[in-house]
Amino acid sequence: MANYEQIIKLSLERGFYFPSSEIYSDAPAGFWEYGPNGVNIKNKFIDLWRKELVRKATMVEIDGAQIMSENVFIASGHIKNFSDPIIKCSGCKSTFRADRFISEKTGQEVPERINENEINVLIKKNNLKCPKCDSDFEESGRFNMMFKLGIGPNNDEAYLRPETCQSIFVDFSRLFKVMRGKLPFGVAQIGKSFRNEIAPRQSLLRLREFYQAEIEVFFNKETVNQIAGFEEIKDVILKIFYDDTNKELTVQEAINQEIIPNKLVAYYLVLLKQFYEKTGIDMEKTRFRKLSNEEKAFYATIAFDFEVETSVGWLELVACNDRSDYDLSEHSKTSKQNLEVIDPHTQTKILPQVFELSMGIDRSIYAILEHSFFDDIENERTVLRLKPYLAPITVGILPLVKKDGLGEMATKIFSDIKRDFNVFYDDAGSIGRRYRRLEEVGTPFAITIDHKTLEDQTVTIRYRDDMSQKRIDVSKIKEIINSLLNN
């Protein structure tokens, strides 16, 4: 497994991701862009998410607007509650996020929801000063992280969404009606969210503009333990960090001990675990952390974070929140629209509860890259051991030399398969160096065209992980690669 600096170096040099507007000195922090290899792995990650979560659990997917009216965020509570604690230097006026600053300087865990009085006490108790000019801090405050916009000539107030899920909530009654919904009813969405972070850092790990994959499951609280498919997953073992202790429990044991509240929540936690097992992340370095009341978001009654251990510590990839009926209730009050629906199973009219799986795509991709990185010292190579179906380039096409008709044959093979796979054609440099370039971006297969190809219409397929090679018929390249990807 790599460290953070190795992944940054790889990403910049091999076109995974890089800072936005980097040629300008005034480029703001917290905005990063995906290069060609990054786009490919991101798209394949999303395809896997759709396959293993959205389609597997029979959800519907929408694509909501990124700009929404002020009333949406009054109802959601973001205008009032979506803020971070800050401290400002009385001298140079530098601003810091209070909870993180105190944690870094004292080693003490400080919850995000700490109030201003408690911050002031900790600053004074630990005699903390501005690291830039050694001045005292002013009284602490709060900073709302939403980006405010003005729409049209009248500059009507609106906001860039800080999370994708609000469009799911405001669209719920229409979606339930037109899709002939039955509870539990899952709605998914992929899209960008925007948060005006005080101190964005560590590339994809803390961004001001980022991708989310969110799932909101609407359910009847009276039937949360009547979940189809639960018997199939009740003996799955989950790693749960709870009360400062790591526990490994079956799903049924976690429910019996009231660590997991019900079968519905358990079912979706298992789906999430099974999804990440297919991404190549080392599952021994993952856990569900049950959040305390001080750590939970303002809308959550019960919350778990799915976390992965990385070189920069434990990293939250997915927030799993029981949001109760908070969202639909608040939107109903603010919009004065009745958002109740009839549950076909119970024939009762209810305002559904919501369980949420809010996934950070960028962080997930970073974790996959770090966990897949392998420094093969024995063979003097760097390898990204990505799952073949997630690799940004599936196969490299490499003519041994450009002359003697090998270049033309390689070009024909490239043209024949480029619509089926992500293919890279490379005829520059030694064949060994070309193998290394492909391995460094995770390409699982390389096709080499040599003089024997012209004689018998066979090529060499080389496997990334063990460097083994095998001759196959040109006519079977597509079939063999498809078989390898499916396995």
Contents of the next structure:
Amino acid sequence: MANYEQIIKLSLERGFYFPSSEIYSDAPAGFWEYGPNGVNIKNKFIDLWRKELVRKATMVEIDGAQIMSENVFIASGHIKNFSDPIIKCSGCKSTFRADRFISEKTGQEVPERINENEINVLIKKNNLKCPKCDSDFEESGRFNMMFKLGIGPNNDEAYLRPETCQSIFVDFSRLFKVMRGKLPFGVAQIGKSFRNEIAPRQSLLRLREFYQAEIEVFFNKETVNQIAGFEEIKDVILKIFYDDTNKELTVQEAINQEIIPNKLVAYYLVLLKQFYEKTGIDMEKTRFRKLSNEEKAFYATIAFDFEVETSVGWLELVACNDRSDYDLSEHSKTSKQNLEVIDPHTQTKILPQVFELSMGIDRSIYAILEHSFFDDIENERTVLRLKPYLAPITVGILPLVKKDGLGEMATKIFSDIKRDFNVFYDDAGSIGRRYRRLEEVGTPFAITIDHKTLEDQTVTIRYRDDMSQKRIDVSKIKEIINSLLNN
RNA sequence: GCGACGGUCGUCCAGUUUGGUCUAGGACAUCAGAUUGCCAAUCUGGUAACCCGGGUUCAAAUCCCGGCCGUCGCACCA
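Take the protein just shown as the form predicted on its own and give its structure as the form predicted together with the RNA.
Full assembly next; the chain just shown is listed first.
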């Protein structure tokens, strides 16, 4: 298992990801680029997400705009809630979280949603000064985590979305109609979200611009226990961290003990678990953490975080929230549109509830890299033991030597298969070095062209994990790699 | 955003204390050639860096100021 520094080093050296605009000294923190290897693994991760979540659970996918109007975020609550009250010292310019600062100094409870006037009053009343330089505070303000934009010549107020899901909520009415929706109705989206983090840190783990893969399941709360696929998954064991203890229990038991509220939530938690099993993340180091009321986002009634243990601690990869009818109800009020639908099953008119799986793609990629990293001391190599279908390069084509026509033969094989897979051709240096380079970026298969190839049209295929080799016919290469990818 | 510490080839490190000998050195990686011909071999040669801006000085990688970035802590979070 690797640590954070090793992964960063590998990423920089081998082009997985690196800081954005790094040739400029004013490049702000929190923005990273995916390089060639990183893009491949990200795209393949997304392919897997589509296959194992979107298609498996029969959802639809959309691709919404990243810029949305002010009203969207008034309705969503982000204008009001997605910000922290702050106070700034007039002398040394130190900034403090107002609510925490006041309650610390006065010992009295200060609600997080406190407004600016109340803060100013409390500061005056208690004669609070800056703890560092004893100056007075400026008028209190709010720091909103959304990026504000001006649209058109009048600079109409708009924001970069802080989560992708608002597109799904505002589009719900049309989507339900045009897709002839039934409940539960799953809508998925991959895209970028933007948050003006105070202190972005740790590369892909806390970004200001990041990828989310979100799934919003609209459902009728009267039928949350009538879930078609539940029988098949009721004995699946989940690890749930709750009340400071780890519990391992079947979803049926979790429902019986009221840890999981209903079959619908259970179904999607299992779906998510099964997805992550296929990413190669070590499932022994994962858990669902049930959040307490204090930890939950402002829109959530029930929340589970899917977490994975890494060298930098437990990382939250997916937020699984029951958002109740909060979003549709607020959008309905603000837009003055009726967003109710008829549930075809019950023939009742309802405003659907929402259960979401909000996945951080960048963090997931990091976790996969870290869990795949293997320092193979015995064979003096480092290997990324990625699942073959996630590896940035699927197969390397290596002529044992350049001369004797082996180079030409290898080039021909390369041309024959390069549209089918991510293939990398390498004839530089010793064969052992070329194998090492490939396995360092997780390439699962290497085809070696040797002198025997010219005699009988066979090549060797080498497997990354055990370094074993097998002779196969040149004509079978595509077929064999395809079958290995589908394992 | 604050505080502490830090920033030198792709990566890791030496040089900064005491300004000049730095035309910035090494290792690994990389590129070219030779050699070998199935697991990071060897030889030869090459590419490649003082975070950015300003100041002090005859002279700055080295001292000073500002900015940016990084690590950690506070906080925030997918």
